[in-house]
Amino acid sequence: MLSFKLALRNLLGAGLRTWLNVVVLSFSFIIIIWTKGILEGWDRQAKADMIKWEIGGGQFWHVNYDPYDPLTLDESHDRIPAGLISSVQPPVPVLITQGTIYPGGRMLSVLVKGIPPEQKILALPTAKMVSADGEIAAIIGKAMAENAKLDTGDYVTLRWRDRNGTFDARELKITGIFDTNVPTVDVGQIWIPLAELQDMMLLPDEATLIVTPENAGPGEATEEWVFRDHEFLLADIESIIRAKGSVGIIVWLILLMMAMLAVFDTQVLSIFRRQKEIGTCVALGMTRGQVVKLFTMEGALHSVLAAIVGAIYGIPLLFLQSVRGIKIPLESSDFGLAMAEKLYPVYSAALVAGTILIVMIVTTIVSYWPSRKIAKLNPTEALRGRIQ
């Protein structure tokens, strides 16, 4: 206890030099917590949006379906299993094929997706797929609408190829435009009623994938249908978050090294300037180990003061951002990632406590390193102001 009080008094007595180190170290605390909180918030938000708009409780894929290879679409469809249709909450079958639209005289390749208008599992506004006089209703996302220069009520020609390889074309009427944070249901895609697409493709009662309700549990795979759970379907966003986290670690290390360098230099300078004080302490009965402990504690207290100072200005700042969010440029959707216009950071107790603990441990080690020299001192030489 005496060593702690003496270390704190010496630290506060150093004045401006101490507070400069404390402020720099507090910046490291806040930035590490802030960047990690952004990644955690993005992770949770992206997963929630993908489950809401695209994944549901999981998906059954046709065994030949590969979302990264459009050439597999010709062979990746089969009849919907009767056992799934008769379930209490019917899943959502989706039929996918390639097509081409011609908005304003231009040609755009799209994925045409058929989905039941009455479905309730996904957030897609499929209820808007209502038309009259034999028209085929279609809904598209906001990004797709901007790219194709289409608006609600517009007509566009769609060309496709049926199961026999025969090309055909029909007029589609855009009956709805939805705004989503998930580009994988928006960019380059057009949604029409499942029955219409099955009739156009000559594929009655067939689908490419089947979306199950949330909390439905793992489905029973068959020879033609493979169940994909959340872990599989969210693997891409997980890998992206891990990659971003690796970049964040580099930034954290740079900040931490700068702060530790300041603490290390302060300790070296303090030992050099306080040689007579060290010699006096030893001459008065303090052991070399106690003196080393005193100087190590002084350095470690930098992190304690930094945590206090960081809490004073960091808690209001981080709380405000977690409530109001951080606005992201709209161009971020061009990367094909599920990212909202605003990200809401998530700061868990484990994140804050872990960051403080790591910084304190590193600060203590850095403080002890130059203090080891005291253990080798000669009290007589130290009293004369000389440490070898």
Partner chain sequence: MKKLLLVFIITGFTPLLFGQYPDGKDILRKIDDNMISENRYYESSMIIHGRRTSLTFKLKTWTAGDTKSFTEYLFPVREKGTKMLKLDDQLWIYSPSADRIIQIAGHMLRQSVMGSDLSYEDLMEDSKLSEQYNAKVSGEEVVDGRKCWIVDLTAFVPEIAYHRKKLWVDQERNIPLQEELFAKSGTLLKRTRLSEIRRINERWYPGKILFKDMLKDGQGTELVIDEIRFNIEVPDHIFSKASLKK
Contents of the next structure:
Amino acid sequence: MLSFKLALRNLLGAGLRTWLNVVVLSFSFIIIIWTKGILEGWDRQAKADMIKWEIGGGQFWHVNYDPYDPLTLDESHDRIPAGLISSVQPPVPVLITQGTIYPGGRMLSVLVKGIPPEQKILALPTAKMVSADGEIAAIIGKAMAENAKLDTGDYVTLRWRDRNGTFDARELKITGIFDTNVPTVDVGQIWIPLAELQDMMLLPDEATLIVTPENAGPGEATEEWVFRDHEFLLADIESIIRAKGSVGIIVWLILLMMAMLAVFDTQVLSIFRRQKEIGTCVALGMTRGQVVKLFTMEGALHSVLAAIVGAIYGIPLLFLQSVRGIKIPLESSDFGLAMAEKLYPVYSAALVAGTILIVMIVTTIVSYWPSRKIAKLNPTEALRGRIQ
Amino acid sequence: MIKFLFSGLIRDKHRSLIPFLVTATGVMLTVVFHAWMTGVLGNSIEFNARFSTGHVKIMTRAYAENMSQTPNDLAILGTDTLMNVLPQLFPEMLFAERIYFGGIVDIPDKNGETRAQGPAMGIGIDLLSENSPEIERLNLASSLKNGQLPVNKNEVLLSNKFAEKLELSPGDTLTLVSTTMYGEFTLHNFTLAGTVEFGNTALDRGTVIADLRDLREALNMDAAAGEILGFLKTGTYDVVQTTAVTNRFNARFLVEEDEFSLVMKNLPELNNMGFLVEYSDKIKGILVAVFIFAMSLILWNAGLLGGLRRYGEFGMRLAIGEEKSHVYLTMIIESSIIGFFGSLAGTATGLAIALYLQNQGLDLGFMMKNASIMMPSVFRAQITPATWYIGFIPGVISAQIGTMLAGMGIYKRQTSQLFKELEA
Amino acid sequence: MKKLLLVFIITGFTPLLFGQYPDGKDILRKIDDNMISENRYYESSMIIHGRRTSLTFKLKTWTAGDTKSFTEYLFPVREKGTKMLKLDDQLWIYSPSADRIIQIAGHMLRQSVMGSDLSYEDLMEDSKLSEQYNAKVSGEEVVDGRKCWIVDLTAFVPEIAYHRKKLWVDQERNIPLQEELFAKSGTLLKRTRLSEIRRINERWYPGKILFKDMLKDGQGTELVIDEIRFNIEVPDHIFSKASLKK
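Pass me the form predicted in complex with its partner chain as well; I've looked at the form predicted on its own already.
Following is the full complex, with the preceding chain placed first.
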């Protein structure tokens, strides 16, 4: 206890030097947490994007629906049931069928997806699906637009087969192109108003899947409709994130070494500078072990102070960033769509607590290491301030 | 004078060794951080590259236009000669022929009639050559779930879930139903050698991996391949190098009027990867900038403390008649020498570590046991031109600023006061 | 191959009444009456024009009624011995190189046959025109130098690939020289041209048929009838899975 008090007094007594070290060390804390938060936030972003663009709060799938086998689409649709979920925001039904488009004499197989233009759950700009002259308004993603060489205002012929297998074809007008990171709403697909597609397919009031709003809670499955929750729909992304986690650990280690460096430097300097003091302590009857303990304690206390200081400015700073996001400036943006890409760092309690704990342990070890030298000092020489 | 200061530094180890070591370590960490971040943030890009885009991809122009449908009727012909020429033209690259195809996998009953079938996506790679780099590239050995890797003609791998759905075990026969590159209907029998798990639903649902030679027979694609992927020998994507390669290739092979002339596409032009490439790059930039800032602060602090602790000495020097400006100047030259050599040493060690991490990589497979994903478990750093100089920013500049700041005290304080600090 | 026959086999056409268009439905009935022979055998060549190369297949085909057909590939060498058996709406394919009989599932039948402008379903469509379409003669036109009736067909059954068809029927020889297939919306999807009309027994036959998908670029798919015989002895065992492997 004595050594603790002594260590604290020594630290605070050193004034500017201590506070410089503490501030620098607190920076290391914040940067370790921040860097991990960015990486974590980036991983989460893929999930967030999928929720925003495609899956909402989960989807009801028609029992026969299989997104990986478009040949089954013919048998996977039914009347949209009422009361699947209880939420203020109405769920969004989507009808899916296969079709062929002929851009510039080429032939491209596509998935045609019907969605209500007035929907608000997904980020798809469905409100742009308005046409003036009777043609069907369609929106497509950037990747699809590039692949099919289509631009806003272009017309393209769509051929499909209705529920009876009868061929039909209509002109589509591209009324909007959207930029998304979610290829599963973009590549190889065309979005048109649900009512049009139901009409075209002779499938009034039918859908293939139903997107529920976020926070609507889990849906009740029925015989015809199976509820697919986030765990199911985001499984692929989750496994990638798990695999990437190990990479973050290496980054974290490098950052930890940076913090170590900060402590080590100060500690070595202070032992060198304070040889006289060490000599005095030993002369006054402290055992060498006690002196080592005192110096180790001083070093470790640095990290405690750093944690406190870091918390004072770090918590508001990190919190603000996690809420406001960090703007990632991107130069290339095609189709005149400015991408305001924001990354939201994610800090878990485990990350913060773990980092503080490990930095403290590491600081203590790093403080102890140069302090061992003390044990080798000859007290009389030390007292004279002789460099050894 | 510099010589004088030099000997001073070398003789007084406490004045030189510790600051030198601290600077060198800081710079080393910066260099390693930069190389590791560059390499690892590109990991998703790398995963895509290995599976589908390559770092660059060669196709016919007509194929490139319809790439999403993998139209093998528009495949590259005469790949045998091309594969001999390419390594000579682009010694910095490794090339791999690939055939991507679609079809149906049909399982016979005991009478040879259909018992089960399912839609399949296929990748034709060099499976059977000894030491084929493709096996490592697709991480096949560690993704193997059942059975073994193909060693004989007409042996294939299937995704595990697909094999389960078709009730197939290693050793069983399966028939690929597809169309040849001329559009003919084709049936080809294969033997299941083993099953693999990708950790990606789309791939796990119905993937066949077959050897190029077998597929050429099955799909009537003699000396043809849909695509030739190019990989930088360094193992990680680098936009500067691939752009140069792409420009050189297209200047030589691309003919605007001929739809079957060869075209090379750079990774950002493929599969919408441009966004990911730029985004990763920007995030790396931000993380590295902040890291350098923090490291600068640490080294600045070290320089500042180093300067502060020598106030006594300065007092003494001033007392015996040295000019303030001269003391200040020597101090700065000293720290420049330390900063420069520290940065040099730090960059050298950092580069050595980064080079090891780039060439050998770090197998983090042991940390990914629960992640059943075909992502390569070996992660690599990547050295770019920036890696060479980035360490000097915190190493030379910030330590310098620290010293300069500490030195300001020489001007502010009285000689007597500085002298007193000698006693402190 | 059935559909081809359905399209062009027309015999015993009703004598025309001058100044008045004949009854369309009547024309269809007669087409149907005449297309259904007990059985037939023919040898044909199919030429598929790809973007890079053209590919020729030679086939021989036996059919019986409108539900059974059996086809064997004679050329190219790679395909030689490949056989296809169709019974009602089921299709089996046998490949000698793999020694396998594969059943082609229902939804696969909509895929295009060997990169051609025809789907398996197109090839297998064999119901009688008069049982699916109402017809009206809407005018006259000269096609390939021959006077033709223009017959508009509109489906009255729902389960049908093409809701509307338009036939140009040779007034003298009673055979369509051109056929257009429309989407329900009225968009022209496919056009078929029949040429090199020859007389075989009591029937008029085209020697060459060109199919063209009108929405996409390309030269289409050609079918050349090298030889055709009607009402010959076709042993029933030909239309069995056992014959696929022979």
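Positions refer to the first chain, counted from 1. From a predicted model like this one, the values you see are computed outputs, not experimental measurements. Rigid core (definition): largest C-alpha set, two forms, superposition within 1.5 Å.
**Q** For T355, state whether the C-alpha moves by 2 Å or more between the two forms after rigid core superposition.
**A** Yes, the C-alpha moves 2 Å or more.
**Q** Tell me, please, whether between the two forms the C-alpha of M257 is shifted by 2 Å or more, with the rigid core used for superposition.
**A** It does, since the M257 C-alpha is displaced 2 Å or more between the two forms after the core fit.
**Q** Quick check: I30 between the two forms - does its CA shift reach 2 Å or more after fitting the rigid core?
**A** Yes, its C-alpha moves 2 Å or more.
**Q** Taking the rigid core as fixed, quantify in angstrom how much the C-alpha of L318 shifts between the two forms.
**A** Displacement of the C-alpha, rigid core superposed: 12.6 Å.
**Q** Once the two forms are fitted on their rigid core, how many angstrom does the CA of V346 move between the two forms?
**A** Comparing the two forms, V346 shifts 5.1 Å at C-alpha.
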